[in-house]
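Starting off, we have a lone chain in the form predicted on its own, written out as structure tokens.
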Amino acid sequence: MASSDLMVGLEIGTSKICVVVGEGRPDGTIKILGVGQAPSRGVRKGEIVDFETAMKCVHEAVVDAETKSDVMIRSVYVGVAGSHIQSFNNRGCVMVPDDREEIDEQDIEDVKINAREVSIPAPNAFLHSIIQHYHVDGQDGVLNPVGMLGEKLEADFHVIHGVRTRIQNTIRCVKELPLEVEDVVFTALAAAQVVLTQQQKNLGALVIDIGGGTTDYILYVDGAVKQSGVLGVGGDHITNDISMGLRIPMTRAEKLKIEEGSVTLGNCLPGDTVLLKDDSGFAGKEIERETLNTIIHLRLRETFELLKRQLEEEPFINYIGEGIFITGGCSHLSGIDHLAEEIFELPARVAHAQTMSGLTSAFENPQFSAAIGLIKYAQAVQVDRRPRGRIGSLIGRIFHGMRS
């Protein structure tokens, strides 16, 4: 197997660290060879807070993935999240030099640079500049302007940026292992690569990736990214609410949430209870099922309402014809899609990675969507070798402290 066909996605999550090894196929599909996991420690709300501890956990997950896939991992595509990540839409504009009429690759690069010539907070670095649409001499909706005749090239971009040092910490954590970092990718952007089809992106769709510590989102209209961001709320907050509300240990609360919890209210029979058996240091307890579900429901309702308010600052949510796709570890909660439908007044469904082969249990599990999406992102990059040099230099710019 050619090593260039191998791609590895690494997601350093709040609850767990996930490493997916995949092989790109000539027909554009991906075969998953193995998935490594380790409980995540030293990470809070998607960000590293204890460097040494996080590094050990990442190493455990990498070793697990190497064992399961029988592959030596040398480089990875790393997902980044955290509530420091922000985005905006901006238009770049360049004039084609007088000595030629035809738009070339350099003009494309120049208009991208021009779109980034906006002030972002001083501690921040650019993460992605994602093309939405080109315009040539006022002509809208141009997909590829290279070779076209024109005097003025404009381009609309969705720009994602975040705090440089926080991105650097993630890169350093991986480089110390030592592994090469091929690229850093916003996790919701990665998840969307495998959760949505091109048709769904064209018709308009919102991906909500709910992990342990964060809720990441990305919204597509007309095939282009229009909004993205991170809320610092996730499944751990639900667990904490259960622990506090029912006065039970966090480990018991997490187990209860996963095994017995539901987002739906009013479905329980009066007096329906869940019995928690006694354990060392824990006396056991009987819990009303409706009380448990109410705690889960209220926290998720608040999260969705917060996200809705954030999205409604722009008009794009009115144009998502395909509705909402919920993924990530928290999407397993029973009834979460119905609550999303009620709050957003849009069709919603729980989604996992598509167009994969190999380890079925991995790609059919929504908690692996982002890590598998990193491989899909890598495949798209490798199809077009040209951007790889630019990606390498992006890592260099973020890592060595220059404004990218």
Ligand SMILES: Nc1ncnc2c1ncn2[C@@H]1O[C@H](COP(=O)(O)OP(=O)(O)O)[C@@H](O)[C@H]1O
Given for the second form:
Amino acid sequence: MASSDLMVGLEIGTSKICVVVGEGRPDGTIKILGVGQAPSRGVRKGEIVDFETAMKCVHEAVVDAETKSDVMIRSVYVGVAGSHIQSFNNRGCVMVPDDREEIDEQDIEDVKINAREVSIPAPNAFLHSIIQHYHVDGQDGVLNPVGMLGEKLEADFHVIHGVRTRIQNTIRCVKELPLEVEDVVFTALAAAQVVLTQQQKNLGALVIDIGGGTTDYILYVDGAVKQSGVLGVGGDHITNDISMGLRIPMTRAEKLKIEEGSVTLGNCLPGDTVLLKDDSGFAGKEIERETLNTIIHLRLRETFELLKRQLEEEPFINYIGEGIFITGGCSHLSGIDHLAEEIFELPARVAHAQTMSGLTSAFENPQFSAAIGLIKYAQAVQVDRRPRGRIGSLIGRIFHGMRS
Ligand SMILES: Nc1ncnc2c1ncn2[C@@H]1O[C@H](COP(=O)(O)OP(=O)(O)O)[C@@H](O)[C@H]1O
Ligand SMILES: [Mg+2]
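Could you present the same protein in the form predicted in complex with the named molecule, rather than the form predicted on its own shown above?
Expanding to the full complex; the earlier chain stays at the top.
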């Protein structure tokens, strides 16, 4: 790539592979130069199950992005999802050495390492340790302790981890092309970078990214990530329910869902039907609209209830003043925001990437939130790397098992 301000986000989704090429502007905004896409094959529930096939699809999407943006892609930020991804909050603690009074960068690194001194399942690797808050000698709410006087530094982190080999497989799939992997990023964390403003993170918000095979989520309170994870349920399950329930082929069910489906019940008049024309090997069928919507409604209700139960294991859901932001392909379903409001008893809205320039059609599509968010994440990492070099690439860690 010609300029170091060019950044590329790659999301290997269950439904589509998406490659976004963006350019960081000095004022901190991002211009989208092009978006490449390819249907995803060889990926199930966010995880690669057929390496060769997935690789071909990624290649196709990369070539498409290169053509559209007129940029040669050499390195990418890759999004990872999959229900193997888990998270927890933990506090790290270090004592500042006696011969020094001021807290320095090394203490920050050490406290992060200390927060990871907890056992995660043996096959897992750390993906992110996201700082929540620092405490210096018991003083809460410290934003940047470097340079402060203190004896004891404590820090709360949100730690995200996943099965090492599954993360490695995603990385290998990209490296074989060959492309450099700059970093791997949990998709909901990426999406939140562009779906939410800092103000919304401060006031508390939940982002739900409902894709094809997974529902990825991340919850912010007081500007800090408090909960995150993945449910292995998404829009493909709705399509499957429609196919089974109405006894129609999957491709027909997918088209019916996208073109005619809604989450809202009780809006159709009796006898309101959709006519499916006959096709090779399919006799055609008349579908009750209310039946179609009921199938969609029930699956989404179940998904939201499952997520609610998971979130309620901790108290943070009670502190999200800005409510819920739904993104990803399924957020196109009309009425999904109202259903979320009913179940979570919180304000909910459909959201896409904000504050971008360039290709407007791309960032207005909620299916691209995670891929666009990867660029925003990349921009933040690059800014952080320049003066202090504090955020090391994850790639070395994942492959060599280092704990930095
Ligand atoms: N207009 C639409 N209405 C309803 N569902 C849609 C629409 N567009 C896409 N979807 C659904 O969204 C899902 C794909 O979302 P996406 O975020 O692209 O997934 P992934 O990131 O897993 O590839 C599919 O289940 C698809 O059927
Ligand atoms: Mg996705």
